[in-house]
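Read the single chain below, which is given as structure tokens and is the form predicted alone.
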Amino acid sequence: MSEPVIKGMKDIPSEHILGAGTALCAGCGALQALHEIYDVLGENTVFVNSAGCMTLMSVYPFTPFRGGWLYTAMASAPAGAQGVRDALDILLAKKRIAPEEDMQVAVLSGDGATYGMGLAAASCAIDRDLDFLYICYDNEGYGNTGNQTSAGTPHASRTATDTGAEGVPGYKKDLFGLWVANRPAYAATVIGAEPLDLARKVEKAKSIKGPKLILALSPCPVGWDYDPMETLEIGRLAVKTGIWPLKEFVDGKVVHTKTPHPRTPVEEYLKLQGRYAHLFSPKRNDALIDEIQSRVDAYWDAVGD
């Protein structure tokens, strides 16, 4: 970052703020994601960033957040805010602050901490009821890294650990379950290529009080191998094949905020992505395209789709 950037740092729109000046890759679908957040959210947030590609946007001692910003090792996150929550409630007991100075507190984390490591902290979060956003981006797989695999990992992908003919053996882990099987205040997934059922999530989450989740896929240009440029195509496909059902639990229940409808075939979705050249060539392997096709049939088949 440029010490004339730097310097008119607060002169940028909050618009433009995120991602000025960091390391971040082209065609981000994390960062596309969190801007999008970001506005909702508002300037009065502390954001808990676990140690992950977004820590990258923070060169010390700047960050592009307006408000504040902790960093914490990768299973940490939820205990960070904790702290910051805990403080923040102590300055306005004691009037330190006036409640128009109260900050909200929120996670943000990728899918290597929220996914594995940090999955007991969050759990523990949950169940002392702490009033917190969580936010995890998912580029399933640890990106920053070198896109070894994680938890979050798609079926039959490649990664730079799953190097085989049939990529990852095992399947990505359902953390939105894992979720509402704790009873939080509140949970949805969200991708930035749907900007419209994002805020109105985010909004929702804002106005409860509790535990709460974002659940963000992020398309990642540099792990998942294509063109940056796609990257809102990608996105849009995701949730027309259903590999990425829209949904939120609130009020006790799931229920879905966009059905695909008729569903695009999953190998749209599938062709456009390196990660999954293999299946497609040298030779079509029809097994696990169909195997991958027949898990999303029976998941929408399961809620009635």
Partner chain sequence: MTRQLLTGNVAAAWGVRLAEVDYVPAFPITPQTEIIETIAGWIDKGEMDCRMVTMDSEHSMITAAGAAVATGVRSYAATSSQGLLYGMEMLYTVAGWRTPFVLTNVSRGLSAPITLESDHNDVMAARDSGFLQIHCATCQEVVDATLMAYRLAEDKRVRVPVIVNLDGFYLSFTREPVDIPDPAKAREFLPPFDPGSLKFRAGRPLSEAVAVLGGTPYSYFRYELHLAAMGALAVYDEVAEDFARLFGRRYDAVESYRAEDADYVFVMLGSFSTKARDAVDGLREAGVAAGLVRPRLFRPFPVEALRRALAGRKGVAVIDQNLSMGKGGVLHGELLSALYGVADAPPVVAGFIGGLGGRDIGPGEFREMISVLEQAVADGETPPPRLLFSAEELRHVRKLQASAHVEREEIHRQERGDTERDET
Contents of the next structure:
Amino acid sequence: MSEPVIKGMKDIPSEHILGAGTALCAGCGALQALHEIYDVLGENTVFVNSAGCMTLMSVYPFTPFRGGWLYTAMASAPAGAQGVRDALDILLAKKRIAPEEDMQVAVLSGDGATYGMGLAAASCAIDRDLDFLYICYDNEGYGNTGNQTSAGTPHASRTATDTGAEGVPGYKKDLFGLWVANRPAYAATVIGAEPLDLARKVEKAKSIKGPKLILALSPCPVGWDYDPMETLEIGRLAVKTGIWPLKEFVDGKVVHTKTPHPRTPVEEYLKLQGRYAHLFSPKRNDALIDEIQSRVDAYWDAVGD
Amino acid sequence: MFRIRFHGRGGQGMKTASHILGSAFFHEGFEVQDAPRYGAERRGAPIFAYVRAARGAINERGIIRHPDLVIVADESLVPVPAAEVLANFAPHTTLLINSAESAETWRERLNLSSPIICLPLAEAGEQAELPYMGVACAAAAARLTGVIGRESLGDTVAEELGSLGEEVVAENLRRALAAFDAMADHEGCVAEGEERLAAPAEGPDWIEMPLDLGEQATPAIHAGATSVEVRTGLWRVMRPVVHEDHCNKCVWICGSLCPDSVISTGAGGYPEVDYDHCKGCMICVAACPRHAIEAVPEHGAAGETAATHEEASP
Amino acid sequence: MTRQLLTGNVAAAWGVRLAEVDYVPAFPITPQTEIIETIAGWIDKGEMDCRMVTMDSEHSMITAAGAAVATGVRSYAATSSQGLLYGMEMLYTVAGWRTPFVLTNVSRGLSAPITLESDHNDVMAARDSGFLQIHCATCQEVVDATLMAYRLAEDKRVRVPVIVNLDGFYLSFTREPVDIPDPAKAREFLPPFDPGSLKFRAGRPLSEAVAVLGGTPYSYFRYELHLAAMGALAVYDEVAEDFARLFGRRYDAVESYRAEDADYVFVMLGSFSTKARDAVDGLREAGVAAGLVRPRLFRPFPVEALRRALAGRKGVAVIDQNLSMGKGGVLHGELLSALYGVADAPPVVAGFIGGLGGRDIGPGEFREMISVLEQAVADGETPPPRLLFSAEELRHVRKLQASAHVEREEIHRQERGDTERDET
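Taking the form predicted alone as the starting point, write out the structure of the form predicted in complex with the partner chain.
All chains and molecules follow, beginning with the one already shown.
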């Protein structure tokens, strides 16, 4: 691991390398995170993309990327990363390319593919100790098709496929926990609304060889139903309420990089989003709000806040 | 056959508009086709929807190339080439614009001989982006055809929006009927277009597709950041304006948080917004610790922009 | 040149070794597994400078193979049956990427019911994927076709991946004498892979396989893939010519055996065609002018060569080791569309379904198919497609059903009837 360069906000790259003009929605929390990540990773990155909102980052003949991009399919972006990484290693080993022609390889995937269809491919890439960075933009639903329930959708939120009074009956999968159980080289949760925390983690991930995860909670104005301007406030509240713990797994340990203290009640986060409006109107659903709060409290109690 | 096209932005209810108008025609005994047209674009991006209505079976499909009526929910779209608002205008094509300006102003601005009707949908104190826009547009269009009754329109609105609850339906109904009534002077001004049969149409200039080398004939882009050629600034209804007198020059904040990477450090160290690409999310306004960035309606500038575009592309 | 006894699987592995493949993402499946195990053994002994990675599925395997080619290395993959179907999304995808590599498919019947033995329904499912298809009849063809497939796939005018198909068990696990091509000559035949501009390198912006919106550019890219596949017919002929010059073995796109003066011709793919050769010889001895026409190339479909080979014949029996439910044999339909409206086309082209799930086709059945053709020509009427299946076989199935306690009055009745007959 090399010495980190990013210590304060002013050290974050001021040159933004992701091209503007993409088809992603105004106020997209995923794009916010991606451009912050790309600024730290640098141009010499091949993004291997799976089906999701980011599929439409590159629409012929327009691409915002300055390095590599390969669209694969929903389930197999980690396998695509395997092919690219292996090929570059073979070319280096056989001296068919110079070391300076090498590139880092990243998977770009939404929560739909990450928490569901692409989970086996990612897990097995970790097993194979593939040197790659897995970036998941987690907007907590199948966003590109109109916010249907995915395995990353939180309990009690309303989606296009769970429209009832109680919202989604299931619970958001602990993807970070799954990765940690798989013993990767590095794993971290981030959010675009906390650019310094994000940049430090990406910088760290970049310096470590092996399978790495950057899991970015990505507020979605369309799917979560709020004004695009609120992306920042909702992102900050996700951290302040403790709903989205910022943490990293490195050297065999999970460390929280930001511990909200005191924690803002989850209600402040929920009530800004249309997907939770049924918890407040026409009648307040204390049972569900309390359940969400108590789960967050239990999490922080368990980590010894 | 009536051929009607709605133009708006993602999120302005154009799909709802086409459904309401389609259903209203249907209630009046017409055969109907209605559909939204989705691209890759998202909320704020130009989209369109269309309605066909005829007394007999409709065999046409897909986008309407020869409209009898074009409704523009968002006037800032008129000068946007990608929105294709003015595509295939015939002399009889009526243009209905949601605008506080006069038809005369638009006629001069667009140098258009077709009939133009202006209908200001925003009520006092309201912003441009309205939840009721689609419904009002559909209602106005219904009146212009002269074949849809007030009651029938009201029933349709209640039926189409019924799942949204009584309150929402009531407000939509009020808006719809207001728009319907406002078009009284123009009732029936839109005439049905001619049937278009394949025979008189021009033949296609078919070619034998040449074989290109595989390297060329695959969707690969051999340059970086070509996306900047796409002017997503046209999605914007509000524009962030930096007030340098309040600005702290901490560009790393607004510059990092802007999802679209359109804020850079400009002259004098102040943030500079790339308006060609800024989608108008206003995250920078929310992010600025000194409140030095203000959200200003794009609206007033639309006319000037229109004139500029017309000159640039005659 | 050394002559050795090799299974079809090891022959395929030799083709990969002689092609000096850089990269093999792998996934096991019967009856293909021996191929990747053989390659793995060579790599571990240092006899092959190649990297193999065991993947998590065929879907991942084909993705990795395509992605590696997109980065500029020669890649290879092998699968069978369910594996080919599991990877089907990526077959279409990597063909559209225009990433040339070779995929061996060891044909095996499809589930359900799950089975282990051979037929061609798996590879027929890949018909419209954009992959070219070469079908082998012998273990010798397997090694040779693998080398030829790399030349064909990587040709700048083609640049699409190729499936080399061999039949499970009948070739995969069957040893036959094989001439292993000389490595130096193989190198002369197959130059190193040149990815051109489609490769990821630092400092070279490249976005590959990006989305396309609108029917016009989509039509262009898809039709170009078709044109490249069509153009591969002429390129294949060049490759076959070059191969014959260097190695002395000629592999025309369509093999014709005693068909030039035949009245009746069998048309079929794969290893069972050698059975048809024997049948042709036997029929000829009995005074019947029979012949065999076997397409080696299935995609692109060698329409002109088939028309030439079948012109003026009285009747054709197409034997399909596959079944398109609700239609019949796939090759039968393909051949009919190639012959329709052509002067000199045979008046009778009858369809037979045989060899499903590895079921044998006996010499008497070849004779019977000719009888059917003779009758059809005499009547001027082509019979409907027929399954090669005997009364004895149905009795066997009935017994199995009885043992499986299938509740069917008719079965029990028939079972009793069979027993009674057997006793009398």
